[in-house]
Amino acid sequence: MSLQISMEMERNTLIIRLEGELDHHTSEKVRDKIEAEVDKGIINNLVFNLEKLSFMDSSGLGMMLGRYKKIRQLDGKMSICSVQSSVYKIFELSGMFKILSVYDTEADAINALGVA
C-alpha cells in the first residue's frame, strides 16, 4: 500500500492528514512536501491527523521528531491526533509521547494550538 498526503493551512498551522503506511519509502517524500510548506515563512505549528494511518516504522518515527525539531527551532509547537492502536504502540515504545502531545480529534489538537 502507498501513503497519500494531504495538507491544510488554518490559520498558523498546517495540518498534514496521511493515509496508508509511513516507512522508509514515503517518509521521504511527506518530509520534503511538509519542509516546502514550511520554508513559506507562514507556519508556526504542525498537526499530524494520523486517522487513516495503517503502519508506521521507524523511518516514519525519524520524520516526525524531525518535523518537530524543527518546528521548535521556529518558536511552533506540534501534535499528534487520531492516532490508530497499532501506530499508537510504535509512539508508546520509542517514547514520542514524551515529547509529543496526542488527541482523539484533530479539533482537539488545533485548539490546544491555541490556533482556533
The other form holds:
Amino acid sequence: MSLQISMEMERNTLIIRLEGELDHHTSEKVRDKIEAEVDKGIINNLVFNLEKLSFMDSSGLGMMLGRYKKIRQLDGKMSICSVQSSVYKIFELSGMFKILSVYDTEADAINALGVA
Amino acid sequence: MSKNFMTLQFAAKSENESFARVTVAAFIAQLDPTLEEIHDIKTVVSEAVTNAVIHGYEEDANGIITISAVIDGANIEITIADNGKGIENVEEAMQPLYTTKPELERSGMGFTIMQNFMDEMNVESKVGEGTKVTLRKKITLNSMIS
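I've shown you the form predicted on its own. Could you give me the structure of the form predicted in complex with its partner chain?
Below is the whole assembly, all chains and molecules, this chain first.
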C-alpha cells in the first residue's frame, strides 16, 4: 500500500487530498510535491483533505507540522478535514489540535480560512 | 491458544516500513484483534522501524532490521532490533518532541506513540552496537473462538 496525492488550486488555496498510507517513506514525496507548489509563490493557504488517508505515523505528523510552520511563515493558514479515527488518534496524542482546526468537510475547511 | 512466533529480517530501507507493519499485523491477525488494535500495532511497528532506518542506520540501506513477534495466549510481544549506531541517552530520546533531526521534520513523537499505543515498552541501546525496542500488549479476546 502506498500513497496517492492529488492537488487542486482554489483561488490562493492549495487543496491536498491524500489517499493511502502516510509514513516516513511517503511523507518525503508528499512534502516535495507540496513545496514545489508553495515555492511558486501564489499559494497562501493549505487544506489537507484526509478522507481517504487510512494510516499516518509520526513521520506524517512531522511532515504536516512542517507544512504548517512554512505556510505560517508566509502569513498563510492551514486547515484539515475529514480525518479518519485512526489518524485522529495520532493528531490528538501529539497535541496538533491546539494549533490546527479540523473540519468535517472540505468546504468547511476552505471556508474556515476566510478566503471564499 | 498455544505459543506462536515469527522472525523477519529486511534491509533498512524506507520502502520496507510498510512491508514491516503490514506483515506484523498479518501475524497478529490470528488473535482476532479489533481494528483499533491492529492499527495501533501497525503504527508502533512503523515508528520503531523508521527510527532504525533514520537514526540507527542513518539511511544506510546495508543495515539489517530484525523483527520478532511472539504470541502467548492473548499477549503479544514484538521486538524491533538494529545493529546501528545506538542511542546515547535513552531517557532523553524518549521525551515527547525530542529529536536529533529537526531538519528532517521529525516530530519527536515516535517513542511517545509507542508508549501510548502499547501496554509496555522497553528500550535497550548501546552506542556503536545497536538498539532493541520491546513492545508488549494484551489483545482483547472478546470474540475469539479458538
